[in-house]
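For reference, the chain that follows is the form predicted on its own, supplied as C-alpha cells.
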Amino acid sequence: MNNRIYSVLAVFFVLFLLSPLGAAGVKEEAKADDSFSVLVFVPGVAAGSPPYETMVAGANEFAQDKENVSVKVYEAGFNQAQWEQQLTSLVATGEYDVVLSTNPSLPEICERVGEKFPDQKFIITDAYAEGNDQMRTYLYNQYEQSLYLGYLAGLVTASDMEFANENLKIGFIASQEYPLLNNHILPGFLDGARLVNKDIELDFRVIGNWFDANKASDLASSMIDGGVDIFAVIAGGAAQGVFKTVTQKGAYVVFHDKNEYSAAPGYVVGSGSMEQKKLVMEILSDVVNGTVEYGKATVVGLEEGYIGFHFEDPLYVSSLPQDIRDEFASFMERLRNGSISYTLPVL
C-alpha cells in the first residue's frame, strides 16, 4: 500500500515538472540569467596608476544605473608571479560573464587561464593580441603619445628655460621593462625628441617595482647630475619620488596618460591623456549587447580620440613660454591630421 502511494506521488511530481506551472519556474531562472557580472582584474593596485584608476571608474560608472550589471574589482597586487594563480581562482568560481583588465602582459596570462575555462571571455585594454576567440584587445597607440611627448621634451631641453642645460639629454624612468615600453614607448619618446634635434640623447633607468619612490628619487637625482633636464616617468606610485627630486634640484617632467601638472606645478610641463574610462564604458556596452567581436585586436590613438594632451590646464600655460606652446600645438595638429607620418613599430 505504501509503495503504491509513493509511486502515485512520483508520477504527480513528474507531471508537475512537465506542466506549464513547472515550466514557469524554469523561465524565471532564465530571466535571472539576464544579469551580467564583470570582474575588473587590476594587475597591481588602482591608486596611483592612471590606467587602473580609470578602468575601475569606467566599469563602476557603466554599472551604476543598470540593475542587471554587477562589477567586482579585484586588486592583484605588485607580485606579477601571482597574477595568473589569482585570476585562475577567480575564474574557477564561474561567477563572471567577462573579465576586464588592462596591461600588456595580460593576454598571455588570460590565454593560459582560458585554456582551463573555455567558456570564459576576456576584454583587455592597453594590450594587443588577436586570433583567440575568448579574448578581445584594444591597444592605445603609445608610440604616438610618446612621439608628441618626446617632441615637447625636445623643445624644452633645446630651449633657454631656467632648468634647461646645454647637454641635450632627456631622461626616462620606468618601474619595469615590458614589450610595449621597449618597442613603442621608449622609441617613440626618443624619435619625437630627435624631430627637434637629432643629437638629443636618452638616459633610461629602471626602478624594479611600482612603489619605491625613494629609489625613483635617487635615480632622478643621479640623472640630473649627469645632464638630464627633462623626464618622462611611468612608475605608478614611485613617480612621486621623481616629482620630489625635480622640484628640489631643478628639472622638468612630461607625463603619460593623465593630468599631473599639480603634482609639481611649474616642473610638470606636459601631460598626455588616455581615454581609458571612455573606452571601457563603450566596450562594456558592446559586451552586454553581444556585439563584441572576440579574436580581434584594435589600435586606437589620436585620430580615434582615445589619446590626447591636456592643453587646457592653466598650469600648462604658466609653465611654458609662448613660443614653445605655439610650436607644440602646431606639431600636434600636424600629427593629428596626418601631415607627420610614422610607422608603428612591431611589438
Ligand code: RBF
Contents of the next structure:
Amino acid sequence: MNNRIYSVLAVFFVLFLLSPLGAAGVKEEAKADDSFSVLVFVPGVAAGSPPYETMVAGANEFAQDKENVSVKVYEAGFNQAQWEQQLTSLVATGEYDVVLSTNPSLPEICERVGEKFPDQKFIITDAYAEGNDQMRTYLYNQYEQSLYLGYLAGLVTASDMEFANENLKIGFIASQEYPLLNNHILPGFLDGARLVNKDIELDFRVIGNWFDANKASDLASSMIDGGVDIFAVIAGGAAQGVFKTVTQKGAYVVFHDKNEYSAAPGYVVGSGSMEQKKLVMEILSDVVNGTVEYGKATVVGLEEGYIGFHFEDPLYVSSLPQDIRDEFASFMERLRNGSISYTLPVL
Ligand code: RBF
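Same protein, different form: I have the form predicted on its own, so give me the form predicted together with the named molecule.
Every component of the complex follows; first up is the chain already shown.
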C-alpha cells in the first residue's frame, strides 16, 4: 500500500517537473544569473563606416574577457526598408537582454519593435529620443564637431596653400539627407567656415547611398571644377571615392569622426574624432552593473570628451602651415573654454 502511494507521488513529481509551472521555475533561475546577451545591430555594413566599426570594436573588446557577456553582431545591410523587420525577427527570439545600435533613424524603429516586445531594452548612440522607458540614447554633438571642422575648412579655402583657389567655396558630400545632417552637421560646417569669412559659400551634394565610391568621386570632381577646394564627407565606404579624386585633381578634405590622414596623405588636412568605442564600452559596463537610465537622452560633445580632433598625428602637422594650425588650435581652445559660444539648433 505504502509503495503505491510513493509511486503515485513520484509520478506527480515527475509530471510537475515536466509541466510549464516546473519549467517556468527553472527558467526564472536561469534569468536570475549574471549572464548578459547583447545584440549589436549594425544598420548598414560595418566596414568603412566609422560609427559602425567602432561600435562593433567596443562591444567585442568589452565582452572579450567576460565569460558572462555574449555579443552577437548583426549587419542589417543597406536596404533601410528591411531594418525594422530584421530587428523584429531578432528581438522575437527573446535571446537578447539588450539591443545596442547606432544612428539617428533607430529610435523610431526600436520604438515600433518595442511596442510589440515590451520587455525588450534598447540603447542607441548617435541618436536622440527622450521619455521611452525601454530606450536609452546618446547624441554626439555633431553641430560642434562640424563647427570646428568648418572653421578649419574656412582657414584653408581662404589661404594661399597649393590647392586653395581664389573662390571662397567649400564642399560637402553626403550619402543621404536626414535630420541630424540637415539640422546639425551641414549648418555647423557652414557656420564654422563663416566665422573665418562670412562670404564663404557651400556646395552640397548627395550620393544617394552609403557605398557608391564612383558616384562620390564623380561628384567631387565636378565640385572641384566648380571651384570647391576643400570637402567634408559623410558617406561611409563611399568616402574612398572622394579621397581618390582629391589626390588626383588637387583639393583638401576635413574628415569627421575618425583619424583618416593616411587615406590621402597631404590632402586630408584635418580629422575629427568621435569616441564611440569608449562610449559603447561604458554603456555595456552600465548594462552589466544594472545602472542604465532608460528613458533618458544625453548629448555628449567636446566638453564631455566624446568628440575631439586628431592634433597629434605627424600627417596633420606636415599637411598644414604653422599659422593655420596655430589659429585652429586657438579656436578649439576658445570653443572648449566657452569664449566661443553657440546655440545647438533643434533637431
Ligand atoms: N553612417 C555611416 O558611416 N555609414 C552608414 O552606412 C550610415 N547609414 C546611415 C543610415 C541612416 C538611415 C542614417 C540616418 C544615418 C546613417 N549614417 C551612416 C550616418 C551616421 O549615423 C552619422 O550621422 C554619420 O556617420 C556622422 O557621424
